[in-house]
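Presented as C-alpha cells, the chain that follows is alone, the form predicted alone.
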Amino acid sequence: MEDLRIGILGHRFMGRAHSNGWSQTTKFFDPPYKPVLQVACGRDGEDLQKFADRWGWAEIETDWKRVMERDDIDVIDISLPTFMHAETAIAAAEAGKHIFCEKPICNTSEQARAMQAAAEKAGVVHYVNHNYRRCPAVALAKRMIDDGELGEIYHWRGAYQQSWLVNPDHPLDWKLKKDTAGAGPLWDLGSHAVDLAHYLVGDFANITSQGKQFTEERPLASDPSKTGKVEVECAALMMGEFKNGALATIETTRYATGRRNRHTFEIYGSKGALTWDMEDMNRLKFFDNGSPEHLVGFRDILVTERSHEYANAWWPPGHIIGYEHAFVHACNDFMHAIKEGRTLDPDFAEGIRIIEVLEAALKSMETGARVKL
C-alpha cells in the first residue's frame, strides 16, 4: 500500500480528533493509502512533543511555513483556530498539498473564495470537515429524502446547543473575539447546522437573524483579576426559506444550560418526518404518514445494521459507535477522493456557500432586515 504522508497543523482538541481519525482508518477500512503521521506542528514545543509521542507523529515542527516546504508531505491537515485557516490553506495549495481543513472554512467569504481559487489552480483535493454528514444516521436520512420517503419538504428545524459559557469564570478566549472567531456560536456551531441543512434539504433563498449577548465581559486568561470585552453574540436565532420553498429555523447557543453538545434536526414533509440528535447519534426517528392508524407514531431506527453506510466497517448490529468515528469516515473518504482524482463533499465551494449564509445572518442581525442569497 502506498504511503500518504500527513502534516498536521494544531495539536489541541481537533488535533487529537484528526490524529485518531487517520490512525484508525486502516484498522477498520480499506483505504487506498497508508496514512503516515509524518509531522505535527504547533507553537508550544513541549506540549507538541507530548502530543506527537502519544499519537504517533514521527516529528514535530513549530513553524508551519517549514511544513509547507517539505517534499515528504502529501496532505496538510488544518486543525487550527478558524482565523488561521485561509493563510495556511492557500499556502498548502501553492505547495501542491491536498487539504483537509477543519470547519468553519474561514472567517469571510472573500477568504473562502481565495482558498478555493488556490486549491483549484493547484489541482489538489480540498475538504471542509463537516464530519456530522458522515454519521450513519445522517447518511440514512439523506438516502430516505432522496428516495422520496418524506415527500415534499415543508420544515427544517435545527439547533446546536452547548452550555460551557454558562460558567461566569470561563476566560475570554479566541472564540469570543470577532477578529479570530468571525462571530459567536452563529459561526462555529451554525456552520455545522447550515451544512446539514444544505446537505439534506437544499440551498437557502433568504435569511433573517437575531443575536443576543448575555455577558459583555469575561476574565482574561492571562490575569483573571482583569476582564475583557466579549465581541461576539452569545446566542443566535436564524429563520429562512430554502430555494425549494421549505422553511427553516436554526438556533445556536453556548448558554443552553444542561446541553453539552446537542446538535439536532427535525425535518417535516408531506409523506413523513425525521428527527436526529447528535447526543443519541446512532438513532434516527422516522414518522411514516402512510402507517395504519393503529401504528401511527415515530419509530426508532437503530442505524447499526450492515446495510447502513459506514456501519458495516465497525461492530455487530446494536454495538453503537461514537463521536470520533465520523472523523475516521472522513479520513477514509478523503483518501479515496485523492486516489480517484475527484472532489469530496463538502469541498471549499460548499464552504463558501455555508459562509455566505452565515454572513447573511450577521448582516440581518445588524440591520434587522431579511437578506437574500
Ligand code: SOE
Given for the second form:
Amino acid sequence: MEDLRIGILGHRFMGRAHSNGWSQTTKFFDPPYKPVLQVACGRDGEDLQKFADRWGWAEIETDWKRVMERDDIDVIDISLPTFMHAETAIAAAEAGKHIFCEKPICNTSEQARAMQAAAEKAGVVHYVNHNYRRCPAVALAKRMIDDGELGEIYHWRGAYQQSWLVNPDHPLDWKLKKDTAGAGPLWDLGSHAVDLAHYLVGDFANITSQGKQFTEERPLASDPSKTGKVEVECAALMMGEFKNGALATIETTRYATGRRNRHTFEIYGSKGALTWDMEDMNRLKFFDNGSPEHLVGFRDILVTERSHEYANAWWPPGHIIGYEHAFVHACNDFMHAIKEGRTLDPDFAEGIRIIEVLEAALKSMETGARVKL
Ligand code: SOE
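Having seen the form predicted alone, could you now give me the structure of the form predicted in complex with alpha-L-sorbopyranose (SOE)?
Full complex below, order starting with the chain above.
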C-alpha cells in the first residue's frame, strides 16, 4: 500500500482528534493509502514534542512554511484556529498539497473564495471537516431524505448548544475575539448547523438573525487580574427560508447551561419526521406518517446495524461509537477522494456557501433586516 504522508498544523483539541482519525483508518477501513504521520507543526516546541510522541508523529516543526516546502508531504491537515486557515490553505495549495481543513473554512467569504481558487488551480483535493455529516445517524438521515421518506420538507429546526461560557472566569481566548474567530457561536457552532441544513435540506434563500452578549468583559488569559472586552456574540438565533420553501430556525449558544455539546436537528416533512441529538449520537428518531394508526409514534433507530453506513466498520449491532469516530470516517473518505481524483464533501465551494449564510446572518444581526442570499 502506498504511503500518504501527512503534515499537521496545530496540536490542541483538533490536532488530537485528527491524529486519532488518521491513525485508526487502516485498523477499521481499507483506505487506498497508508497514512503516515510525518510532521507535526506548532509554536510551542516542548508541548509539540509531547504531542508528537503520544500520537506517533515522526518529526516536529515550529515553522509551518517549512512544512509547505517539503516534497515528502502529500497532505496538509489544518487543525489551527480559524484565523490561520486561509493563509496556510493557500500556501498548501500553491505547494501542490491536498488540504484537510478544520471547520469553519475561514473568517470571510472573500478568504474562502481565495482558498477555493488556489486549490482548484493547483488541482488538489480540498475538504472542510464538518465532521457531523459522517456520524452514522446523520448519514442515515441523508439516505432516508434522498429516498423520499420525509416527502416535502416543511421545517428544519437546528440547534448547537454548549455551556462552557456560563463560567464568568473563562478567560478571553481567541474564540471571543472577532479578528481571530470571525464571530462567536454563530461561526464556531453555526457553521456546523448550517452545514447540516445545507446537507439535509438545501440552500437558503434568506436569513434573519439576532445576537446577544450576556458577558461583556472577561479575565485576560495572560493576566487574570485584568479584564478585556468580549468582541463577539454569546448566542445567536437565526431563522430563514430555504430555496425549496422549507422554513428554518437555528440556535447557537455557549450559555445553554447543562448542554455540553448538544448539536441537534428536527426535520418535519409531508411523509415523516426525523430528529437527532449529538449527545445521543447513535440514535435517529423517525416518525413515519404512513404508519397504521395503532403503530403511530416516533421510532427510535439505533444506527449500529451492518446496513448502516460507517457503523458496519466498527462493532456488532448495539455496540455504539462516539465523537471521535466521525473523524476516522472523514480521514478514510478523504484518502478515497485523493485516489479517485475528486474533492470530498463539504469541499471549499460548500465552505464558501456556509460562510455566505453566516455573513448574511451577521449583517442581519447588525441591521435587524432580513438578508437575501
Ligand atoms: C467548540 O467548543 C467546539 O470545539 C467546536 O469548535 C467543534 O467544531 C465541535 O465539534 C466541538 O465544540
